[in-house]
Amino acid sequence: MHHHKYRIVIPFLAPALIIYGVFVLFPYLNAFYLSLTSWSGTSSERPFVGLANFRDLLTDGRFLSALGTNAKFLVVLPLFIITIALLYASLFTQGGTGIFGSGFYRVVFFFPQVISAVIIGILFQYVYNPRYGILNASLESMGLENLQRTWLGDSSTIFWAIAAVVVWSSIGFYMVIFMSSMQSIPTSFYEAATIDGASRWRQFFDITLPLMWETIRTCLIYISIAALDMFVIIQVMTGGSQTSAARSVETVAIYMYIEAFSKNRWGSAAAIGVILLVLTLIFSVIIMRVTKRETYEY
């Protein structure tokens, strides 16, 4: 019986496994091999250098600075995205009821998800433009000229300007995930809490948050992976420039791009990719361990 079972299962699994191996496993293995070479990207020769690329990166100030930028995004993005998304989801869905106009707000906050990251980056280039951008124009109309800045040209503001864009564009996606999780919680729990005199906030902390903790953990991992990437938005909003302000928000992914396409150091770029992969796996495991809690069934 078991042999007959495998005869049926293997033909169905084989195409998927072959595709996965060719388009996922092979590129990973090839990247690992390239990280051990000094390949220029165009030469047919790939001189083997062992762990030299990794050793050089660990003493490269620019690479370590890029890691620091990713670390800042890793703290800021989950904090703001999850907090705001949870707030909106609870206002629109908790207990089976939402505030007036919640259906309209759901559409408005989810709308950035239908826009590509490139379009969002270009849009906010105009918003932050120091001469004719809507942000500085709004500040001027309110008599707050002293708050006007060259938002993407100042090292003290560019990080927060980009982080705000990422938060704005991501909230809707996680809001929908949280709303879906909240809708699975029986409304009888909230009805009983209301009878006992619990406020909406008390219900959120005592009922909603514990029962959807697994969903929050999953979203935290997704956001952390995005924070360890941070390539498209930064590349578009800075225009790939190498000004001091742009360098201050240079992430590991952008540095990898520069190493490969600007310096033709594909071996070093592959080593950066391997380090980024390892860091992503480590952070995912750490988050799963640190946020592990008792699972509630209902």
The other form holds:
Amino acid sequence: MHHHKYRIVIPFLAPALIIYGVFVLFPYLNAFYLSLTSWSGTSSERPFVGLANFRDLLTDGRFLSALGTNAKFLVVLPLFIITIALLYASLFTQGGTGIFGSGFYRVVFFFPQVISAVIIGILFQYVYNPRYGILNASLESMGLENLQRTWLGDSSTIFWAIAAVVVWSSIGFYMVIFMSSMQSIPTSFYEAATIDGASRWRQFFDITLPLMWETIRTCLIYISIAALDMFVIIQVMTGGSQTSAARSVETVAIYMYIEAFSKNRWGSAAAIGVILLVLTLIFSVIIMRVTKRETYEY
Amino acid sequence: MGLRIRTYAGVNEVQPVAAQEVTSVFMTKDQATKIDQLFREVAEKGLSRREMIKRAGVMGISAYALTFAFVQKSHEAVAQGEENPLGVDPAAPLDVVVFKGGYGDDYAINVNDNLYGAMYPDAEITYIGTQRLMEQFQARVVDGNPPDVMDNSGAGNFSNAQLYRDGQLADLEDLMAAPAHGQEGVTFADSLAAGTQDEGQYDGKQYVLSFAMSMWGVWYNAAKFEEKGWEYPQTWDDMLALCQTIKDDGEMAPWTYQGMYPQYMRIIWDQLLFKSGGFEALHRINNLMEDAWTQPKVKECLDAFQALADNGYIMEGTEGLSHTEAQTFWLQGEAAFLPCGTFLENEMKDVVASVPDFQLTVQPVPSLNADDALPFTATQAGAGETFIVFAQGKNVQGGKEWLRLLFSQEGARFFSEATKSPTVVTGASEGLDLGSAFASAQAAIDASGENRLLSRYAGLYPDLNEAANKAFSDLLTGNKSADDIITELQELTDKLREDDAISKIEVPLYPIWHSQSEAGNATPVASPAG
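We have the form predicted alone; now please give the form predicted in complex with the partner chain.
Everything in the complex follows now, all chains and molecules, and the chain you saw is the first one.
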């Protein structure tokens, strides 16, 4: 009875499936295969080496320290991005329209989202420029010369300098998502709470947060995936691991790039990619499990 | 002469099948054998056309048979002659990819439009001027569908050594032996400055051609130095003394460098070692020897460098700067000395235009001391901007021909005028007034004679390149001492030497431009992996 409907569905789906297969599935599978070879990147031969690349990586101190850098981002980025984005979102939605000037701030805070990461990286290179950068200049004009640093040339500041840029450029996006989630909460809940004498904090923690928990979970996963990646901004802002300071923020993705493009070890780079994929999947599942709460329908 | 040209001009009009068939009727077997031998000699010795005709007479080849041989040979793509010595198929499309970096790519478009395009109007040229070549062209190379000719340079390019190991490079020996375009009686090889192509040889054969003479040295503003009464130092002690003077003067810092990219300082240091220890000192590093970094000269030179950091001679904040930021500060007069190559002026031309009184001048690195093995004039004056022809390209001969035209007097002169940089083509920039940077670089290159540095370890062993570059950043920022660096780099060198998975390419003690070189002694130690 219904089977002839597939005759219509299949031709419509086929192009999308084929494109997906060729440009998404096949590269993934190919990367898995590459990770089992010692391919040089330019040879037409791909000598099979089994799991040797993985074995080498697990004892490679540089890979492990790159993982450590990602772990640091994984802690820092969600913490700051979600806290600040929640704060802004509630400021700009409270009482329906938010504080004075909300419309302006909503637009301005979203700006970084429409700038490409490369431009942001270059922009902040100027901000952090040790001699004429706006950061050091501002510190100087406030009489805080002793706080001036070579932000991107010093192992003790480079991580925070980069994390700040990522936080700055990500807040807008999550703020918008949180705002839409908050706006969908019926105002009657707040009215009832106000009548019962609940403070604004109490309302935020007992009404807003639980009702938008699903949104926060999703965002947490997005940010975690971004923290496990961290390539473009670091590559642009540090020049890619050529100094001790840059090495101190070398992420797994940067190391993968170096293995492939400067060391001609594409097999090893593919293995790093596979590990990164697996870690990202595992991590997403963990976050999903750990943050699972009772959901509320309203 | 006129008659011969007509002979060549007629070559392309004859149908290949017809030529094959008539040969047996019109030429005796004896004549055919002699002609084959003649062509072999031409290819091996790179005889000019006139020499070849003479030789043909000696061998008893009739003009008639020779003419026919050319008709035939041109279709076998081995004809020798001034118009089309590489036997290019005039109608075959050509695929050209050029790194569009510090030198721009006007010079390559000039070859496409005014040289190759003019000589082979039927050939369709596909041209791309771009950056980060490996990311863009890797798939095509691996797939066996590479471009024909490529300027494989800049960040993100292919490793030439790796391409060679993987059999992707066309051997350029026939190009080297071909006549230079537009020069009577000069082979292509002889038209290039002696020895500039040494780094492009693997296992005794030419695979890579370098085009731009990119001297690396120490840059300063000659106008400012004159105003202040400072003189460029001849020894490292003088350098340190002048640094102190500059520091005390207070107008600028003595040094800055491209902080995020410490290889600029490593390349300067290589030269200090080269001058003090001679060819021998770098030979040990190039060949991953057991005392590559532990040899005493290395320590002396590292200490000399460390003095820059210890005495605060490096501009504050340098380590956090990108290359263009550091170069801008230097042009704005915030630092006196800057390490760089001759591409500097072109790379920074917008800033250079904004400081009209700035006299960009480059000099060799000062000598370490009076015990140096080589004179002050010894310098790194290698050729850069490397061009390759892919072995699997569809138009290999066309790729070589494109290079023959680029490396001609015409092609090279255009490049020098457009980029204010010298090339490897002898005499191509004669009579051009290209400013103080060009003049000082050309003078330093000329003065260096055979004492030009051969530093290949960084290009051959990416792990060593990375570690050495980082080590210099650590040394100059006070993170590590000279002794730490020596231990670290020697350990890595030993590890690389003992790792059989990494194929080694032996670098000769003396480069081939040196009077003591033994030509052809670059033999492989291990066979290429894979």
